[in-house]
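The chain that follows stands alone, in the form predicted alone, written as structure tokens.
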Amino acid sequence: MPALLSIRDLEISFRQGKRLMPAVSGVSFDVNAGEIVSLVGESGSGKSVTALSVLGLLSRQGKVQGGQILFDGKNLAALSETELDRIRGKEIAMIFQDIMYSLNPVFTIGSQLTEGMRRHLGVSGEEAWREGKRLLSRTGIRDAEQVMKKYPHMLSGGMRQRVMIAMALSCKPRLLIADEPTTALDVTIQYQIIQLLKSLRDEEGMAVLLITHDIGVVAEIADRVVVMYAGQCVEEADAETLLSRPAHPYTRALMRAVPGLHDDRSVLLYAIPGRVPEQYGLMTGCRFAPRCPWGENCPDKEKDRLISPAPGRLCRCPRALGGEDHA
């Protein structure tokens, strides 16, 4: 069965003055119906840009330069704004990372929450209002009736995040893109949201593309994981395999940087040396080489291609797949 979402050789650039600077290069991965796929990587690795391109929400400076974004066999990158509007919110919904600017300050929560249901589902205002209250309650908001009557500035950041989650789920989309959906939420509400997403996957067959920095969330919810670095996919595997046996040195470094419950508090947390390069589109060969423990002496640093050592697993480091220990 074809994937619900299939991104193939995606190329995205942003205009800087008169130049187009590459931001995403040759990104390919699938999200199947009823599957939760997590995109992980440091800030600046291209995760959010990739997600925004699916719904045609790049800024004016951004442009899809090549590749395909296939949703149910239809190339979203070739659709007009009018055609995308029929898909946004109904077939594909998104929880945005920047919740402070995601809600309209001049409309009540109820007005914004029910708009999509009235437009896409054709339900009455009264029915949409009841469903809105139910969704708010399901995301952990108490006294949903009163919250529906409030304006965004009257809510805390965590409550606004839960409102955005309820809005994204209101039309029962086939694909949910969640960009850091548990940010600003305490651990109890985080658990509730994770369980909500899992139940929607199980009950409705909804697919989820989850963007997160939280490895704990990945371990709890993801079926497969795609690791991005400097605008490229550097590793992909099922969640259990990747978290227990990471292959790429960047993935291993990410895992080392995760604090453990029983870690010695006198020992400093591991930090990956250096930072994500800014103009990585101009780099040749391995983009992680300047930060890699194998460093400039790596004989494979000029190689830049994904290798599949086993079905369903990809890695952009031949040396790591050879079984060598770099720790």
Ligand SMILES: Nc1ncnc2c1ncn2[C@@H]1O[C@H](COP(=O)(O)OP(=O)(O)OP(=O)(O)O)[C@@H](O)[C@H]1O
The other form holds:
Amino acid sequence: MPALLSIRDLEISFRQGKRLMPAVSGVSFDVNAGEIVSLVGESGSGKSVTALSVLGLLSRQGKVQGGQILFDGKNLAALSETELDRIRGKEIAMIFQDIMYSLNPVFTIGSQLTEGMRRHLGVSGEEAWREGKRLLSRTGIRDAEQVMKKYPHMLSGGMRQRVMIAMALSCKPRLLIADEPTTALDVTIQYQIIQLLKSLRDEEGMAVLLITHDIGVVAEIADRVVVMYAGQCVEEADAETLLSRPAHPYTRALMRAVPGLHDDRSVLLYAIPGRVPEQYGLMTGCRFAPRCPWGENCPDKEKDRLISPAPGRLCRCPRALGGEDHA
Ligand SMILES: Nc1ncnc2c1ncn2[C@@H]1O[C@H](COP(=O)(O)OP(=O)(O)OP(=O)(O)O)[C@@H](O)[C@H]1O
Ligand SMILES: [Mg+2]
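Given the form predicted alone above, what does the protein look like in the form predicted together with the named molecule?
To see the whole picture, the full complex is given below, headed by that same chain.
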């Protein structure tokens, strides 16, 4: 069966003054119905830009320069604004990383939460209100009826984040794109949201593209993981393989940088040296080379393509796949 979402050779650039700076280069991955795919990578690696492009929501300076974004076989990158509007919220819903911009300050939570259901599903106001309350409760909000009557500024950041999650789920989307949906939540609520997403995957076959920095969340929920670095995919595998046997030096460094509950606190946590290069879109060859333990002298540093050592697995580093260990 073809994937529900299939991103193929995606190229995104941003206008900076007179020139176009590539932000995402040749990114490809699939999300199947009933599957949770996690997109991970350091800040500035192109995760949000990739997600925003699916719904045509890049800022004015941003542009999809190439590739396809196939949803149910339709290339979203070629649709008009009106056509995309029919898909947004209903077929594909998104939880934005920046929640401050996602709720309208002058309308109550109830009116914002019920709007999509009335518009897209044609349900009555009363029915939408009941469903809104039910969804809020499922995200762990206790006094849902009261919260429905409040304005966004009257809620804490964590409450607003849960309202956004309820809103995204309200039209029963086939695909949910969630950009850091649990960052403002404490661990118990985070656990509840993870369980909610899992049950929607299992019961409704909802697909999820989940962007997160939290490897604990990935371990808990993801079926497959795509690792991005400097605007490219560097590794992809099923979650278990990726977490237990990461191959690419960047993925391995990411895993080493995850704090563990029982770590010796007198030992400093590993930090990946350096940072994502600023104008990475202009680099040739391996973009991780300046930070890689194998260093700038790596003989494979000019080889810049994804290799598939096994079905469902991709890695951009031939040396890692050769079985050599750098750690
Ligand atoms: N509005 C913009 N104008 C110009 N360049 C942008 C814009 N938004 C993103 N970019 C470029 O795209 C790159 C990727 O940004 P993106 O927001 O996708 O990163 P991210 O992986 O989501 O990071 P984070 O984990 O911090 O959310 C940035 O490094 C920046 O160069
Ligand atoms: Mg982001």
